[in-house]
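Single chain ahead, by itself, as structure tokens, in the form predicted on its own.
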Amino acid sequence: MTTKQIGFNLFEMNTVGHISHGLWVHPANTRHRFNDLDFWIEEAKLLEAGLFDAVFLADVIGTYDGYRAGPETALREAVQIPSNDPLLVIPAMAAVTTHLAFAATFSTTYEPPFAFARRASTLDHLTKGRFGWNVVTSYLPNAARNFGLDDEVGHDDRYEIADEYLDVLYKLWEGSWDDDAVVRNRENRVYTDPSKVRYINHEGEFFKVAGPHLTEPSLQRTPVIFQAGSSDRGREFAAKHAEGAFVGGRDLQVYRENVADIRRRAVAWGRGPEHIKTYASAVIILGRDRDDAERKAEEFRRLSSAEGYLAHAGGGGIDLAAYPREARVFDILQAENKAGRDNAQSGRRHYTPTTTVGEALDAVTAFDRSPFYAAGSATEVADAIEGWIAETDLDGFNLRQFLTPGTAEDFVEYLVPELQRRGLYRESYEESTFRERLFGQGNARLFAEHPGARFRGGANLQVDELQRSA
């Protein structure tokens, strides 16, 4: 069994219905309060009391309108709509906590990098170095239309944009200001030494950004970088940039292979394999005993919305419910593989060549699928988690919510003490930035081997085509 401590983040979204569709109707669920700042403040206090690593905030910038040819189901079922900006709740949560970290999703596909660079630096300042960024390349067709395009940007093209986007950000975060640029010299009336701040003058294929960065260096400078790409291109991007990677797989063996693959790729980029933490999503239902946990699971099944899950699954533009149950999903994906659409990549990740529509529909509406599902007492769930880590070499999990605050409350009340008893969960926080929590004291900044570090001190500010296209 494993002996390393396991990291846990609460998987969140600034919305009513994130991924447990239909459960907003549960009488113990407070998701309808997501517009209320107190909702986020209360959650932050609970997570810090439970010694969570972070709250991980997902986001989308479009609606799921691929199911039944419109957004009506998503609207009716609250499938990630209505939703708010994830970045804006972080300062309030940071103000009532000292150690809890915050990872928020932001897309590189549609909005330019300069403004986001300042927002991210601001959050790193306000949180005292507790901010992380989940890099995504938005996939919803509706998101593309919201930003003036007819359809999605092609899958690999999105990653090319993202690569240059990160180059711009690294130049701003790491290269534009020297560490000692801010002198605050009252006697000579000099706040910032102008000789230690520089333009970046980036001119690339997708972006032209002069700089300088508008924000003075924060504790981490570059926020902790997360990425969740499962395609070959996505894993290569994660191996180059990510410090936390979310991996996928059909079973424990495939997860183990994918974890090893990410680390091998990181080494090929000149990074240390230990410089990437790997995570998966976990479905954990806890009770006083197995019967109590199973009762909760059955209640969640009863209240879950099949229509909600189908609307979510159809967000990529494929309405599986419109096809006969015996049809093969791969055939549909090939037939509907329009320019810019990510169907083929998605199919390879989620379906086998023989998967039928009926099988896919049955799977998409079930939350109790292996390999990372456990319902039972603290002892039973801890046994399962310990086995998952040993079998996959993962570093931690994003905890899926069914009820707010119930899911986190059960985790803190039942599971945390049992994991602590086994030495698998921290007893207290250390004073640290987010990056130091993941990689140890003294590692508040990007590791020197990370590609973003090559811009430190104003070095390499010219566009590095070899690095980006390799």
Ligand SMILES: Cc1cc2nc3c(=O)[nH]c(=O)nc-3n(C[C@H](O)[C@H](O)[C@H](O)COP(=O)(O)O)c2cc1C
Contents of the next structure:
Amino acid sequence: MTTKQIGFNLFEMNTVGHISHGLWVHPANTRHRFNDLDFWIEEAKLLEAGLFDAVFLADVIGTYDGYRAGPETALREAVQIPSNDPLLVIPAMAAVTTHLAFAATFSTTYEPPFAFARRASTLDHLTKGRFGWNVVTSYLPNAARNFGLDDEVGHDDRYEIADEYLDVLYKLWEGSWDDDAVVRNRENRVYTDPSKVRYINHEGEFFKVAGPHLTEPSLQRTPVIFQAGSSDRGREFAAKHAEGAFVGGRDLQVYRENVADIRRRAVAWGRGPEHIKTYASAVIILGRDRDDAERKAEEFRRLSSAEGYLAHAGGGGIDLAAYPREARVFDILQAENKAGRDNAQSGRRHYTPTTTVGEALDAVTAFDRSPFYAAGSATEVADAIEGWIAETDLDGFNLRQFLTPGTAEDFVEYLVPELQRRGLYRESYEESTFRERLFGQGNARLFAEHPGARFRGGANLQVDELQRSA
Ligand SMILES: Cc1cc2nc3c(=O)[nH]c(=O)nc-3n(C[C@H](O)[C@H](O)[C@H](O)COP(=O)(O)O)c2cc1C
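Previous: the form predicted on its own; requested now: the form predicted in complex with the named molecule:
What follows is the entire complex, opening with the chain shown before.
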């Protein structure tokens, strides 16, 4: 089978209930401590001891108020509310670790790029090159209303904005300062050589940004770019920009096709197929043996909140519970499409034309129906992982949490030694920047074929368009 080493990120969010709804009530769950810096410090130490690639912080900037026409369920069930800013816990975690990386989510739709460029560069400095960014365009209608709009920006338009947003960032991160701009010459009283710093003078359809970037070049300059788009437009965006792409699908076969698809598309953008790492969500429940794991899974099932999952699913605009169980989801999506929502488009991929509301509801609440689900002993789970990696060509997983710190503790205690024994997991950290962890020593910066690299040294600052080859 495969011998490639598998990367794991802990799937996190600066909130109580990320995607395992209802489990905050479990007596061993410490999610309610998320306001406390010690919660993050303890987690960072645990993940570094377990040789995780990164902690992956999701984020939304609105609330899920599409279910039962209000935010009450989300509030009662702690569905991603209350939640805090994901970027702000990173320096504390970086201070107690030397290798663990941090991938945080930030949306390109509502806040203009200049301030984020600076925040990201600051984090890359403070973490010594361990910062990654999960680019999202935000799907919550409530988010739009929080940032001065009456309704969501259309799906594909959000990606158009994101595309220009990234160009602005690349210009600031890659093109505005030369590597040797900061000279710190006490004798000549020159801190920064002004001839090596430039305005970017970006003027596009959505943004006008003069620059120069306010932050000097950090170890990685551009943080490692992650993206999880699954629509056609989203995949195209990922293929162009992402260095880590999340793929989805109904089953292993679809995952395999989607991994191949994203690599093919990356090549069409002039990138190497190996310059984009692919990840899937992993639902893993480990125990001393199979019975122990099954007992945990049963407990998680019992404590799961169907209402919480529905509030989460309804947040995209479809309130499944408002329809009879026998109604077909496709018909509903079609009807909702009239309102211009993009969910019809993205929902279509998750349902067959005959899927009923009842089936969809059952699926939405059943974590054990996730495409990658493994509950059992370390040997059984490692077998499942090894099989999936070999069959799909995935590079890694985001580990979903049921309990904090329990899920990660079980992973470190049971699974890491077993994966190491099989040569599928690192024995120690080698590289220190995030990008080098993914792509090897000497690759702290973007590959030359990456679209961000075309602004290096101030080149192409007036050129915005990068053409896809086919
Ligand atoms: C692993 C994973 C993590 C995601 N994290 C977030 C997130 O933190 N915030 C967010 O707004 N969307 C998040 N998304 C949603 C994606 O950004 C994207 O909108 C979604 O996959 C649908 O793709 P599309 O926009 O191309 O239709 C995530 C998706 C996946 C698969």
